[in-house]
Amino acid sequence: MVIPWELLVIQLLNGVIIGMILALVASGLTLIFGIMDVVNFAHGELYMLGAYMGTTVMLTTGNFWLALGGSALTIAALGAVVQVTALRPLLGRDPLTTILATFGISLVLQNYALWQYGPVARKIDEPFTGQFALFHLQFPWYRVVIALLSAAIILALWLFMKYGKYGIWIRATTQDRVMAAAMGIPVPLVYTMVFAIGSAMAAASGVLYAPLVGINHAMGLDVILRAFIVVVVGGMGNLAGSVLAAIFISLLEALASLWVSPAQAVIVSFIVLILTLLIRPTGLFVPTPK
């Protein structure tokens, strides 16, 4: 089967488009495993509450810049409060602790999603209506959009983790926790802050993606799972390596549908796991050491 050339561009432009929102996705969740060495199994429903809020807002206000910030800001001070509340008594103990914890933390947040919002899918109209022609079609904006705003919030938070003071706090306690709280730098609010910026994350890419796929209880099971595949093939706790992994295999899966139907193509991602495993269980985009 031959694939006219317009049609395999227009694949490799939305699995770039989809490989950045993954990418939010996968930035938060390898953010908090890096720093806190906690496998956060309710990141999906924080992406999830994430699009359940920006929606709210934007039916409210028609403000989607304010549904996207007051969206991130709320989750980021629910994170705060779970970290807090739910996480911080559990450091130090058996990670399996806090992989049932935050996995006991996931069903009460989607069964709340569910008791508040209902079974019903919800659907919401893209923010920027415009399209551009490409080739023989005619490309959403909208699209193009949400790749350039995660970017740049990827962007803002490696830059914020290479200059800023509580960056530099938060780079001290991943080197080591016990020096850094001999040196005055508060570990516990370290703590808390991650947590809350990884979830910040989630609920950012909850709205920009909620458009394009609607928005319902169960939403975040789906992204947890792609979210860890990227994870683990970047590099745990490779910010860097997780944005690249989320477009490499969102490119593959984009490719693979053009044989495949979309839902047999999410295979491919379960293959590249499998296979980094085997042959470097480390990550495919962690830096080899000299």
Given for the second form:
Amino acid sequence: MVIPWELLVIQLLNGVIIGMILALVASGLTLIFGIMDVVNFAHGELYMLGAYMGTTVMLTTGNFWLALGGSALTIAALGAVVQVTALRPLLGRDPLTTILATFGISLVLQNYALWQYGPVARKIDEPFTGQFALFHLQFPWYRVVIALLSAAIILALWLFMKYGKYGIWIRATTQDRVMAAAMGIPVPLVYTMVFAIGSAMAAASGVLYAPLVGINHAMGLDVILRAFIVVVVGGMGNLAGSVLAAIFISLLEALASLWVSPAQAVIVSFIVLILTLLIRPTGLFVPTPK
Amino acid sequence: MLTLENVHTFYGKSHILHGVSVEVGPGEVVGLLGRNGVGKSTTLKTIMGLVRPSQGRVVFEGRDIGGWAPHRLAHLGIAYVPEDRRIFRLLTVYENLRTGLDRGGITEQRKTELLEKVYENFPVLRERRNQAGGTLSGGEQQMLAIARAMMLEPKIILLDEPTEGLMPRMVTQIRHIVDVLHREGVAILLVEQNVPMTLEVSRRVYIMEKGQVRHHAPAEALREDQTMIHQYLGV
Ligand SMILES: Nc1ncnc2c1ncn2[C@@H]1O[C@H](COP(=O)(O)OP(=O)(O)O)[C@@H](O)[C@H]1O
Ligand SMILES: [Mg+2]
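Here we have the form predicted on its own; I need the corresponding form predicted together with the partner chain.
Shown next: the complete complex, the earlier chain at its head.
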């Protein structure tokens, strides 16, 4: 079957856009893993709650950008509380205990959302509905904005980690927790901060993506699976690797769905995952260790 | 200023410190000598809150600091330069120094002064300020570890074998910085294997064996009569 090249371009664009959202979710996940060694199974639920929180702010203010910022802040606070109450006491224990803890939290949050918001899916309207002509198609500007905003948030995170006072605290703590403490860095606070930042990023992606997919209490499940694949393919804890992996996998899926149904195209990401684990288990874009 | 009274420390079930008592006065340089494995490093770790004493007291400026978190001790004015240096290998030299500079109650001007001071004392750190800490040589890493501790403007520095494995030229530099710190009134608790240097820079010296302080004397006395040094250190 010959694919018209316009369709190819459109699918590539879609792939990059989905890839950027996925990169945003995965960045938070890989940040938390890289620094705290915590595999956060509740990340998808923070993303889901972020989207719901977006609807709440949207209802009261009617402003999408306030919804985005308000939701990120609220979920950051929620993340901080979760970290202090559920994860801080487990510091230094078997990593399995934190996996169980975050899994438990994810169940609680999912059922909370079901109880609070009910089983009927909700929606956030796009902040603007402008479109531009792309070949025979009308392509929504909002989708482009999603990709750009996701990229901007990831860039901001990177700058914060590279130059910010707290970024240096975080990196020092990652490398040597004990020595960081001896240098006066309040390590427990650093962990809470990292979890809050990761949560805020999950929430922001939830709000940004909600106009395209609709909101329900189980929406975190789908995204978390994909985010985990991205994080593993990108190299656990490797921020740049995650971004590249997210775009790479989304592009592959977008291209695959030219030939097969989108549901079948998902298989591509599993194939990449399995190949990565077989060939380069430390990450697809990480130089092979000597 | 810093007093350890009858401190006992365990690693799991193994009893390492058996009632160590050590004292360091304000601005005083005190040496802590002893063979490998007698508990010198453990003594410093206990002071820094990296291991908890099971018994006994650690008192700093009148406060019992036993069991305090290390970051609070750093804020109190205790700095730690560990035996294995433990610089942040992926952070640049400048970022390593910043870990001690970005704290409450310090002005930008003071930060610049502190940086200038270490860059003057260790010009090589200025040259390499944008290089990852892990790329430095052993001696340079040792300088960085000391410089990093100086960023905290500590009242006392716990120095664990700073000259271990260094070339003579580097040893001279370390020796020089100990003098600089002493002149500035910073107290130092110096753990060393280098006996001649320790006897030169210290005012008093403790000699440890099997987790206990076995001998305590002014450095001058030990310089003149080396019997104790021979007995406990075998040199
Ligand atoms: N983390 C640890 N766990 C168990 N034992 C330790 C640990 N660190 C040191 N030790 C033991 O404690 C004793 C004292 O060690 P240390 O204080 O490092 O001695 P020194 O610095 O005088 O050479 C040694 O017998 C050493 O094997
Ligand atoms: Mg030692």
